[in-house]
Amino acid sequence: MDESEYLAQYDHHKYPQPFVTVDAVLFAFHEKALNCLLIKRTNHPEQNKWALPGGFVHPTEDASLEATAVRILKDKTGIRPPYLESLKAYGNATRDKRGWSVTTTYVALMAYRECAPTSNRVSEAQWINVEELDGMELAFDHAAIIRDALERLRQKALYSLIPVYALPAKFTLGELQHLHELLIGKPLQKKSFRRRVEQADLLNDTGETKIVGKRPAALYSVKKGAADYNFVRNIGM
């Protein structure tokens, strides 16, 4: 028997398959605070809870996880997120009351905009401050995936410019310092943490301001492919 051979008389339900999902953590930056998208719930399992934007895997239609969380997020709140990144996978008998499963995660960036389910699945869609999200009570395992993607933001807020995904496409350099000083959990030198981001080039100056206070401030755009840079030190050092 060859492996074509093998392959046309293979059946895989002959052998134990989990639950296989997506979810994604989803944060904006919206009144000077980061919020994270979560959704309401309609159907059991956790009816009524907050939940993670997330769903099954359609091995006919997803051609990887990734899509997946691409679909799931535009299928559930209309969304797609201009920065997507692989969290992590979680997987055991009791996270699911419905058996044994598997969630592949997703971080994912976006500017703030009112956002409503497309789904009938889900009653709400809501951006909640992430500093609220330790009084509440999520489905499933989902308030430990979103400490781990706040984590992982963290991490990235001290090398990269990632956390500028999360801002409006038009923003001051004082709401990019303010939202990686909200991450990293301490203030930054407001001439120290300029002269890095403009050593990076990764900027735009769009010509155009805004009034902060009483002072006119510019606005600022990310270039393509910022997200690959890093800096050479971290930028609360």
The other form holds:
There are 2 protein chains.
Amino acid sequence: MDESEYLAQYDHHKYPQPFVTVDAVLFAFHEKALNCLLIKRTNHPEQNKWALPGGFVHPTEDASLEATAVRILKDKTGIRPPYLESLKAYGNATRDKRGWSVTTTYVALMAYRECAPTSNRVSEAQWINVEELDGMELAFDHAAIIRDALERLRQKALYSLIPVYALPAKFTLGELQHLHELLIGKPLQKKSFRRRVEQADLLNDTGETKIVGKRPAALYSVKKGAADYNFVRNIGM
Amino acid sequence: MDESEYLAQYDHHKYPQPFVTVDAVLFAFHEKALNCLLIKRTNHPEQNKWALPGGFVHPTEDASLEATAVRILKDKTGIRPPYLESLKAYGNATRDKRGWSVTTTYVALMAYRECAPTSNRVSEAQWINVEELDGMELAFDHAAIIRDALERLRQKALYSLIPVYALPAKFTLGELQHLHELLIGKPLQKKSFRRRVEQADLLNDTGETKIVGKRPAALYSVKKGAADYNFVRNIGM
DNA sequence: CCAATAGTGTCTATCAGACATTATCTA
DNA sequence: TAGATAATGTCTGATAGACACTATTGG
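If the one shown is the form predicted alone, what is the structure of the form predicted together with the DNA?
Starting with the chain above, the whole complex follows.
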């Protein structure tokens, strides 16, 4: 049998197979808190529980897993998040009552904005402060996935400026430092933080200022390619 | 409809679905080279090409994706590798001619050993020096997966001793340093490397020695939990 | 002027880089 | 003893931590 004959007769539905979904952990920093986008499930299974935005691959519509993630997030938020990174796959026999299932997951960051009012889906999307997640019962193994995503982001806060993508397009260094402190879980030396930012040369001073406290703070924007920069040494350890 | 009714009527085979595989990138250090375990495919598709050890989930046999990876690797090598880490999922419409497919991937490390002669599979398993991979045509997108796995391991070599799991149970510091140099792609200062190893306190001096050159070198073994240690600062930058 | 936040100067501590030196083996 | 590899001593440089200091606003 040559390859074309093999492909013509091949049907993977003949074999028992897990089913695949894509879930995204989307974070945004707002009002001094890190928020995670969750959806209230309206259907079985795990009905009425909060879950990560996610869904099945649409084979005819989605070119790749990442495209599926982008479609799902755009549907809920109205935009394509500026930072999207592949996390790992979670798969076992029991995580979903429908059967052996695999979810391929992504971590995404974007500026906080109200959830897309354009969405005409029945399911309700809402930003939840990550501090409040412990008290909530989430669908499937989504609590563990969010923990892993947070840990990934926490690591990045130690040696990169990736968390900046969870801020608005223009932000102050104070806001960025607060976000890093929140992730790392301890206060950082202002001087150390600013030295790193300056040395890395990843931000543009927009020339604008913003009144947060008393003295106006300079507003910065992110340079292109900032996501690729890693510091040689960790901060806050 | 309540949940049990919903589950009773649910059949995911009714919907078009990608199929899922698991692939593992297994590395071992041997004769001053990093080797990757590959399998010569005997069946369609990609017949006669070299591929990563991998396969379908066996839903009734495998409790999880990781269990699938362990089963596959044990089948090829005879053992469960001491280091196994989840890499990302790769999925799109074109990577496999059989249709929209997803592979969930793992990076694994173990001591070099001849491939399991007990394996009665027709497919041939072989260690390939990673330097030689560039000239080979690999199946599917496995070349890209190996690149990502190598990049992950290279990062770990900068701030951890994870590569140690690609060495035998007893090894010299010279061997460990050579492996790190191979991964990082540049020579390291012996003193810097040894300082880190000592400070991290992740190795046991077995008291034994091994003649590599002239003066016998002390043989070390890895302490339990060494995989969890990260240095605060990178080496070799 | 005071209070509060933004931003800087500067000293210290830690650890990697560099490279010379000593130690221990075989031939 | 010579030669080679293993292991150490020690100086320098880079950068994070600590903390005091100055700058700029509103009231």
